[in-house]
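In the block that follows, a single chain appears as structure tokens, in the form predicted on its own.
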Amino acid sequence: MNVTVVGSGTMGNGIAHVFAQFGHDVWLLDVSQERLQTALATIEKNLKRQAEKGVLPAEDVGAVLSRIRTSTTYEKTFLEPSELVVEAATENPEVKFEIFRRLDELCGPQCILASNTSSISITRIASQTRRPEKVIGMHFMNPVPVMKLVEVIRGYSTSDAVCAQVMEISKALNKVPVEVRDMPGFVANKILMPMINEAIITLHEGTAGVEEIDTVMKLGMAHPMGPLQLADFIGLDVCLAILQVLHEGFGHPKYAPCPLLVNMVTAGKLGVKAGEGFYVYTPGSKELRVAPTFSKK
């Protein structure tokens, strides 16, 4: 299958990795060559890690990489023959709408247009195209090469045939697809984000500290990672964007983002990618230290 992935960030490079690993020819598209080179280096590192763990034969690393080609421009030469495009750009409706308008114009009529959106309505995205029946959500989990789940989100007009095809494509990637309705946050983030927000509110109110909150959830609820560390891993800006979609979509105050989260995003404390969120992250170090703002005096 000819696949195009739009966006080479954490999710995009993971999606390209998985499709190439399972034999598909992939075009990876982003706005700069620098971002694409970073993405390819990340994919190579993750493939080598899989080889070290015995998940992938070492001799397959080069073959997988050779299936991924890159571009900084939307070209009809590779978009027109694409059978599937997966958009994995920033969680901003207007950015996604513009991408889908361009894809609809350049891709062939056979092409399914999928979005990896965490929360934005597939029906709204599909309305930007002349093929709403071929627009669908494929919400992969992070890290994509490891996590099994794919939320398959049907828009209002998504056809049965397209939904069935995407479910089969997901299974062929060794994933477990779950079909869900097009509602704000779908299933994963409609449940997860209020929990993360409540953990931030608990910290903001002074009920407990960062480590204490995460320890309660890890040991008491058997979560592999506490909600504040998970928020750092997802990106606090992404968490805020999803909560804003939930708040706007449902109009219920329970989805209102905690003021502390808003302030942290405004201050640029976005989590792992910024080097600081609720914890401090040092490149090359696995030590987890609570950020100075939240450390005990």
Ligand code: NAD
The other form holds:
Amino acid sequence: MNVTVVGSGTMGNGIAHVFAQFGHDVWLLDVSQERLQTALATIEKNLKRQAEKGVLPAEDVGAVLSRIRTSTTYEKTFLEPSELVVEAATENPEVKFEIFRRLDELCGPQCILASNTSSISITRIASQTRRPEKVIGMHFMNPVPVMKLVEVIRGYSTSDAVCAQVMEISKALNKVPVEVRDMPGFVANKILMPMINEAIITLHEGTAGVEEIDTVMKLGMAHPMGPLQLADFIGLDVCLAILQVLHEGFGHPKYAPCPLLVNMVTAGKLGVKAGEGFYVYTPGSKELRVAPTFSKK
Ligand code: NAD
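Next up, the form predicted together with the named molecule, please; the one we just looked at was the form predicted on its own.
Shown next: the complete complex, the earlier chain at its head.
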């Protein structure tokens, strides 16, 4: 299948990796050559890691990489024959709306347009195009080559045929697709984000410290990672943005982001990517240290 992936960041490079791994020809699109080079280097590193672990035959690494071509411009030459586009660009409605208007112009009428958005309404994205029945959510999880789930989100007008096709495409990538309706947060984030928010509220109220809260959830509920560490991994800005979508979308105070989360985002303490959130992160070190603000005096 001819697949185009728009956006080559954390998610886009993983999505391109998985499609190419399962034999599809991929065009990977981003705004700069530098980002594309970084993405290709990440894909190569991750493919080699899979080969070391025996997930992929070592001799396949080169073949998988050769199936990925890159572009910094939206060209009809590769978009017209694309059968599926998966958009994984920055989580900003205006950016995504503009991308979908362009894709709708340039892609052939057969092409399914999927978005990997975590929180933006698929129905709103679809309304930017003249093919809302072919617009769908394909919400991969991070890291894409490892995580099995794909949340398949049906917009208001998504056709049964397109939904069935995307479920099959996902299964053929060795993923487990789950079909859900287009509601704020879909299923994954509607349940996960209030839990993370509640963990932050619990910290803010002084009921327990960072490590204590994470330990309760790891050892008591068999979560592989505590909610505060997970929030750092996702990015606190991303958590805040999704909570705001839930709060606005359902209008219920239970989704109101904890003031501590708002303050941390304002202060730039965004988690792993900023080097500090609830924990501090030192490049090259796996040691988990509670951030000075939260360590016991
Ligand atoms: P990212 O910031 O790592 O990557 C986004 C990429 O999109 C960047 O490389 C940027 O240059 C590119 N981009 C921006 N505008 C573009 C345009 N007009 N055309 C082409 N490329 C463009 O972000 P990410 O974490 O990979 O997230 C991408 C999407 O996936 C978002 O919608 C996000 O909500 C969703 N998502 C993220 C995660 C996660 O854990 N990071 C998980 C699930 C879903």
